[in-house]
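Single chain ahead, by itself, as structure tokens, in the form predicted on its own.
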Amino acid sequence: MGTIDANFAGETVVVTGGSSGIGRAVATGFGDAGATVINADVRAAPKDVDAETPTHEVIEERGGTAAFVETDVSEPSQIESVIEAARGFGGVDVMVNNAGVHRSLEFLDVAPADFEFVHGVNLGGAFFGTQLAAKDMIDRGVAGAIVNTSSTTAERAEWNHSHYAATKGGVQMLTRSAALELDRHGIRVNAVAPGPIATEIREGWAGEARSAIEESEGLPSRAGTPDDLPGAYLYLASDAASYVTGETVWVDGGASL
């Protein structure tokens, strides 16, 4: 099969979460595209079992530059810092809104402080990633592009998902909210959801997915991984996509099939 090479040199590209996972395999993607690569994350160092370098290092190592900024995205302060640190670079030219957080919780057991918590990440970190980003792209004249990561839970329900599901939901309809908002000021936004990908986002989740997906029978069939997911969110972010906003891009191997 083909191949695409995606150009972001002289880019600046903000990615939430970045640190682990499907935000980490993402930053480094754009960082091999020749993109200066900002990881916002509440921590440097990866939680991924195979990983031990951060990410912004990883770039480097490669003859890329990178830097990391601590950010809890939960709070819109520290993501206003995130976004006056790209200005040290140009200023924000992409943002990929990836930092993300589940507690696998039956819906009758979710407490105030599990919504609160997934809630305040989840969407709020994109909303406010969304938001501040645009306000930084306007000011500079930058017809930038901002991609959110939704997930497959945002359409489809699941066992001990209902707060995570409706962040998710909630993502969704943000991305096309903002599209129709920010079209005039020349800004796309849309969106990547993932469906069954192995990575820590919650302690054991990379195993559990992996199981369920070998005890199924039919589509996907294997769990993804997070170099699955790089190509989706690097084309919604290209010139290539010129003509795509509002869109959320299903990336689950069919198992929304």
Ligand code: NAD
Second form
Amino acid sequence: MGTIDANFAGETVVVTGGSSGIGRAVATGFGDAGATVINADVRAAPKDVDAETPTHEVIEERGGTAAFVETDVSEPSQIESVIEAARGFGGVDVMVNNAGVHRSLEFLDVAPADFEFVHGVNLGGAFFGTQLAAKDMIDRGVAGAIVNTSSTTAERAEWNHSHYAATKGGVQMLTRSAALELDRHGIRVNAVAPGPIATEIREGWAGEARSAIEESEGLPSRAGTPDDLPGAYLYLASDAASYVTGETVWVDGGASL
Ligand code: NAD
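Could the form predicted in complex with the ligand be given as well, to go with the form predicted on its own?
Every component of the complex follows; first up is the chain already shown.
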């Protein structure tokens, strides 16, 4: 089928959780599209031994411009620091709040510390990432775009995901609420809800384990890979989506059908 060429030349994109999995693919996608990319993550490189090169170096090797700012998104002051760092590259035009964690636990076993950890990163990181990026865009008079990473678990219950799913349901309503209030500033806020994607966050997805999980999840064709995701983020961040806000695009290969 046809292709769409994205062009983000001259724009600065912050991707949280850009060192691994979906965030790494999205950051690289924006880099390939000409954006200056800042990866805001607690670590620079993925844990995957086959891919130790930090994301910003991968983008630079491909001819792009990128930087890494060590950031824990559960600390709003650290999100402020990365947005300040982005000012050194002209200021954030696109904010991708993607950092996420999961602890696979049955509902009855979730301790307050598990709840707080997962909420602090997944929902707190997206909430203050959206709010602080928007404040900076408003200060600079930029009609930017924000894309949050939700999940199909925002609307579909799954075993061992209760606390995680609650954060993603929160991300979905955060996206709509912020879109409503930021529209008058020309700032659009959308989300992408990935289905099951083979990344570090999902235990047991490497190699042979994958086909077994595909079967148990009843996927229509195949499990997703990180490279299935950038297109949706690039679209939502671009002017092609200038009349799209508060929306969540599901990228799950039909798994939720
Ligand atoms: P991943 O583990 O490969 O990537 C998550 C990244 O977030 C890592 O680079 C990690 O270092 C970073 N991170 C963790 N805590 C952080 C913190 N406090 N501050 C900054 N960065 C932090 O997993 P992934 O699958 O690529 O996850 C990316 C996003 O996609 C997450 O929000 C996740 O919930 C969501 N998601 C994943 C799937 C899936 O099946 N993989 C499905 C739906 C949604």
